[in-house]
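Quick heads-up: it's one chain on its own, the form predicted alone, in structure tokens.
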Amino acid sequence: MIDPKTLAERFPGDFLFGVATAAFQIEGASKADGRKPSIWDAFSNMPGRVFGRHNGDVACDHYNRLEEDLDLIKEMGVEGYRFSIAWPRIIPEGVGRINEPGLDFYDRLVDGCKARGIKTFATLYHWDLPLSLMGDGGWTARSTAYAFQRYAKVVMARLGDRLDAVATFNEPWCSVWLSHLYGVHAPGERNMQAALHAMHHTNLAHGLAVEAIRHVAPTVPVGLVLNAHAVVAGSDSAEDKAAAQRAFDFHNGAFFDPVFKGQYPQSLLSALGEQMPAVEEGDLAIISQKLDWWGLNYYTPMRVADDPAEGAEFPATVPAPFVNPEKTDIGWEIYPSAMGDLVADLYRRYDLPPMYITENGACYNMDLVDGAVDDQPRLDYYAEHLAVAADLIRDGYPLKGYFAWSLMDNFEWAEGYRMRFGLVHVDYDTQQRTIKKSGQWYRDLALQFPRGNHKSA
């Protein structure tokens, strides 16, 4: 086991180390203080589509037990608490009247975050959108992009003051192509056309919501959480090569393309051109103001090969095997350096801000054995992966602080209450936070910082 004390050495003493929940996973209330209903709500009461038919309307109970779960993030000895709010709460139908009770609720978590000395990262976007925009087509339809800016402005309003940090979305991929395209995700879509719809007006909608922060919130750091493929390809044969360089345009490429390059990635457009919307004169300008800086969330790499059927649909490719026969419990292959490469190869492509490694962890779904949890395999993932965020500090990237995902066991999205990422074990039944061993790990290291030996950027 990697000791913590000789881990810490390794970073600049102002490395920020945190943790990151977002509202629909942990929250609970979805009835609450006059919060209405998101996709999600709807979704995970549709038979089928969650495991069990688990939902959102307890899950860890965060929204009634703030204080002592603030207590725990202060427990946990990290300086930065990384939260998404809920749009539902804040303008419930998504458009027309603010709910003020919502505002109120992250007016004490900021404040509370204050009080503890932890620095506060707000996601605005972290896939609950209100309901009601499924009216208009949700993401599909451009008018959303203009309700998530009012949307920023308000939050941004009340909240910007006391925000040390502020992200539009959180991995855009997932509430594209793995809601729009591949149907696993709210709201199930299976549908290449709307999928590029849906990817078009959330880069919008990104630009759109910079706009409005900077306007608000000029001080306020604003940056984009993305959950970048380490894209491998599963041979070295052209074919295998050329699907990879697709599969990074089709994953990578159209977020990071028109974010940071003011333009789609040619590839995309030859292929899918035709279904995309309207891009409008002045729509990549306000996709690619500056940021900065941006958020990766890493787990596990993307690897694939050539599809080599024929009509296959753009990037036309099928997955590779693992390299490792090592994999977490959610049957993700474990592959700490394909992190690293990924970043170099992000750098290498994009004139890029600074970075935080926003989201990295593990699913291990040990459970309470006379009252402790003893995830050493997750424990061992964290300390591999910073091992390597280590090495990219080394190396000059501006990496300035990472968070594990998760704070505490929570709602996985379609894998329900099943699936365990926490650093903190949740007992559904009784709400019980217990602390796993992991956590206690990443405790030991956090608490080593801020420190002396402060880099000057």
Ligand code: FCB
Given for the second form:
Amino acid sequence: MIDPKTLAERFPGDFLFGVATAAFQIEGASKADGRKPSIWDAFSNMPGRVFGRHNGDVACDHYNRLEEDLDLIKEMGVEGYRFSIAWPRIIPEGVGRINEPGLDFYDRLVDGCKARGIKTFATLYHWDLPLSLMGDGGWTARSTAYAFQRYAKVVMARLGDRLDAVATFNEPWCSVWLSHLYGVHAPGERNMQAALHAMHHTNLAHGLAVEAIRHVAPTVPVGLVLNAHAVVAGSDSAEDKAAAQRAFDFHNGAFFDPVFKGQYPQSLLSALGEQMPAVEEGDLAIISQKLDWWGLNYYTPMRVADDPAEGAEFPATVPAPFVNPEKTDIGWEIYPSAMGDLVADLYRRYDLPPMYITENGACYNMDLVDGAVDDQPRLDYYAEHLAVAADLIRDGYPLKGYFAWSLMDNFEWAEGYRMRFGLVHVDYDTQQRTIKKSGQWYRDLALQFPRGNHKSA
Ligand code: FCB
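Take the protein just shown as the form predicted alone and give its structure as the form predicted in complex with beta-D-fucopyranose (FCB).
First the chain shown before, then all remaining chains and molecules of the complex.
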């Protein structure tokens, strides 16, 4: 077992260790204090969408257990907490009326973190779009981008004086492709044209929100959290290598290129441009404003091969087999070095600001035995990926911090509560929290920070 204190020595003294969650996955209290439904409430109430028809009505009941959960975060020894803000609590219909009790909740959350010496990393959009906005087409409508800008302004006017960082979006890949092309996440659409509209309007919403945040709370570092895919060609053949480049353009370039280069990938425009909404003059300038930081969410590589089928839709790839047969309980291949290669590749391709790893972690579903959870494989996963993170710092990449996904077991989207990612176990019948073996290990590591004179090496 890697000793946490030895591993700690590989990180600079001001490196930030944190834990992450998202509103819909933990809060519950879905009808409390003026909250209205989000697309995830509707989606999870529809038969056949979420495992076991689980929903977010109660989740980890975090909304009602805020203080004890903040104590738990403190107990985890971390310096940072990454959480998301629920748009349907703040502006329940997406536009129009502002709901003060919703803002009050996040006021208490932020103050509670500050009182405990924990830094606040807020995400404005972690997939819970107010359901009312679906009446206009949700993310396929340009108007949603402007509604998001206003929401960002409202949140930052209230919380901006106490946030240590803010991200506009969590994983646009999921809220665009997974939600509008593959149909796995809310709203469950399976249509390229809809997906391309969601892509551009999400990118635009990001840019409009950056503008609003800088206007209302100019001192808060603004970023974007991307689940960049570590795309690997299934073989050395020219076909598979070309497939990997197309997959990169589609899965990463659709977001990285407009944000960090001010343009869409040429291959994507040639193949799908006709199905895209109008990119209006000035859109790309809004989208590509310089960011203070970006966040990487990494779990597993994406292995692809060329799809030989005639007329296959761009990017025309099929999955290639795993190289490492070892996978976590959700079926994702374990391959830590792909995270390092990905970061190197991205800094080669783009002019990127400093970064955080905003999510990394593993699904293992072992339960409580005699009051304890022995989740050694999760601990190993963390140790191996943190070793890669330390290598990145050694090699000079501007990696400033790492957030474990997740603080506690929670609603794992289409998988419901059956897939567990927590450092802390949640008994959903009693809402009892129990720190797992991996959680104790992570705490021992996190407690070493900040260290020394707080200056980076
Ligand atoms: C990421 C999501 C997060 C969680 C993890 C396992 O894609 O951002 O909410 O579900 O996967």
